[in-house]
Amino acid sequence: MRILVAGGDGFCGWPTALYLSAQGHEVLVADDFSRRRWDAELGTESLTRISDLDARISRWRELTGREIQTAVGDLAEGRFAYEVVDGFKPEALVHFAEQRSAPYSMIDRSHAVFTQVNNVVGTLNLLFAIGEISPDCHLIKLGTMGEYGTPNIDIEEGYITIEHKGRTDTLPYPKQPGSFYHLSKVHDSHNIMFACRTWGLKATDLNQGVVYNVETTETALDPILANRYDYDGIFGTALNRFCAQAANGDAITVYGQGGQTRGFIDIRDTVRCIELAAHNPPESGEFRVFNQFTEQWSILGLARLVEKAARSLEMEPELVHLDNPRVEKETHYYNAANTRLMDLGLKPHLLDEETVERLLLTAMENRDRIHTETFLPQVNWRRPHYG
């Protein structure tokens, strides 16, 4: 297939592009390198050294003989979105090209506005480009489990059947997003569903859980192909931050009580889910939703797993609780459905002590790249700032 990977230089996009290329698909990566610029803005960097995109693709070609095409530009610019779709004529378009950090979106007014404009407008531009140029193209859009929030009922896959005053209907599952970033994803979902219903497009919304691990089979082939390892308090996941803190001899910091529970998925399963979705497209006019996660963990459970793995490597981390800078429930019910990708053949990798040990060892090998000042919370959900 011809598959366009928008945001293909990023944490999920890069290993996805390599995986799809390795499976024999014709791949084009579109990116404007925003993620690299945000590191500079925030005074941090990936724990692993990241080569530039040209070097990455050149090394991939040398190792495998496979070519990956590139297009550099911003999808929030309508002309670029049209040009890249018109030039490549994708059969599937994987859309990772969004600002993905909840804390980043909550820094101040300007970051919230940027996040929503960048994410919502970029997706709208792609919808119009697909609808006008390649209406048979399957849009595979990365959503987030964070769209649902933490309701006190089971979370279904996108839709829920309800009975009201004697009548029954199947409706989009209610959304309770927890940040301006998550709100942008909700807006995306509504816009995509509308475009499918109105223009007959076909789309899969992948409501992904928190992604852990760094390596895939492809990124591990050579250091130049290495993937990002984000650990800071803005873009880093809690698991990565805990590993970097333990490796650096710092305390493992848990926000609040630590009962916050979410869905999680290994990066190796992320790339496989993308291919499963591409090989099993929806019908024209269909907007389907897959909950893309494989297991549920609480923040405290993750911290204790890292603590255990660290002690097996002769580290002695201290586990401490901080005041939670976020507005969220710290103890709550959480039970989400995730069967549709399993039904398509996903065989998940599950988080274990061995995986955490590899993350710890990678952090130890790159301790000189740790910026400890980025560990502590830097964004307060409770107070708006102009910015």
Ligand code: USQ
The other form holds:
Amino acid sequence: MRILVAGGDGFCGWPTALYLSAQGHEVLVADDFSRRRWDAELGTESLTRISDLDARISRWRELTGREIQTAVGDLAEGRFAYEVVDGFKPEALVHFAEQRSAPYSMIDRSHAVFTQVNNVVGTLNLLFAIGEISPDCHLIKLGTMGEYGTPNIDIEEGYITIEHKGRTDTLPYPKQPGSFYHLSKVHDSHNIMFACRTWGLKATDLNQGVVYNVETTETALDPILANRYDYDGIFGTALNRFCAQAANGDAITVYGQGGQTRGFIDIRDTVRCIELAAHNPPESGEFRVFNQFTEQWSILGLARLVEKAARSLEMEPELVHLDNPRVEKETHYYNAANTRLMDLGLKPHLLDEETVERLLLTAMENRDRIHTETFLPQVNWRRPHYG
Ligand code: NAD
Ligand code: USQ
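Alternative state: the form predicted in complex with the named molecule, after the form predicted on its own:
Below is the whole assembly, all chains and molecules, this chain first.
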């Protein structure tokens, strides 16, 4: 298939582009490298050394003989988005290209505005480009489990059947997102659903859980193909971040009680889910939602798992409960459905001690690159800054 990977220089996008290329698909990566610029803005960088996109792609070509095309530009710019879709005419467009950090979106007004404009306008541009140029193209959009929040009932895959005053309908599942970033994903979902209903486009919203682990078969082939590893208080996510903290001899930072429960997925399964979605497109006019995670963990459970694995490697981790910088429930019911990708053939890599140990060792090997001062959370949900 001809597959456009928007955001293909990022943590999920780069391994996905390689995986799809390795499977024989014709791949084009579109990215504006904004994620690398946000590192410069925040004074942080990937724990692993990451090469620039040209070097990554040249190395891939040398190793495999496969070509990956590139288009460098901002998808929130209407002309660029249109030209990329027009030039490549994708059969599937995988859309990773958004500002994806909840804390970044909560820094102040300008970061909230940037996040929502970048994400919502970028997605709108792609919808209009697909609608006019390639209406048969399947949009595979990365959403997030955080769109649903933590309701006191089971979470379904996108829709819920409700009986109200004697009548019944199947409606979008209610959304209770927890940051301006998560809200941008809800706005995207509504816009995509509308475009499917109104123009007959076909789309899959992949409501992904927190992604952990770093390397895939393809990124591990050569150091120049290495994937990024975020660990700081803004872009680092729970498990990977805890491993960097433990390996560096810093405290594992559980926010509040740690009863926050989320869906998690190994990066090796993320890349596979994208291909499964691409191989099994929805009908024209259908807005399909899959919950893309493989297991649920509480944050305290994850922290304890990291603590145990670190001790077995003779590290001396400490687990601390910080005042929660976020506004979120710390003990709650959580039971989310995730059968649709399994039904298509996903065989999950479930989290085990071996994966945690590998992450701890990766962090240990790159310890001299850690900016310790970026570990503690700096962004407080409760205090709005005009900024
Ligand atoms: P990332 O920041 O590592 O990668 C995103 C990429 O998109 C970056 O390379 C960035 O430069 C690019 N980008 C952003 N805005 C752009 C624009 N306007 N034009 C062109 N390129 C742009 O993020 P990631 O972790 O790879 O996440 C990818 C997607 O998956 C995001 O949409 C995110 O919301 C979603 N997601 C991620 C996780 C996770 O745990 N990482 C979990 C659930 C969902
Ligand atoms: N948390 C801690 N300690 C930390 C970091 C986080 O206790 O040091 C807690 C947070 O308070 C939260 C949970 O862990 O309750 C998850 O936080 P996170 O930073 O790992 O992930 P989150 O902010 O939810 O965002 C990440 C990605 C985002 C994606 C989302 C999926 O950055 O792009 O959409 O995971 S989900 O969580 O399902 O919405």
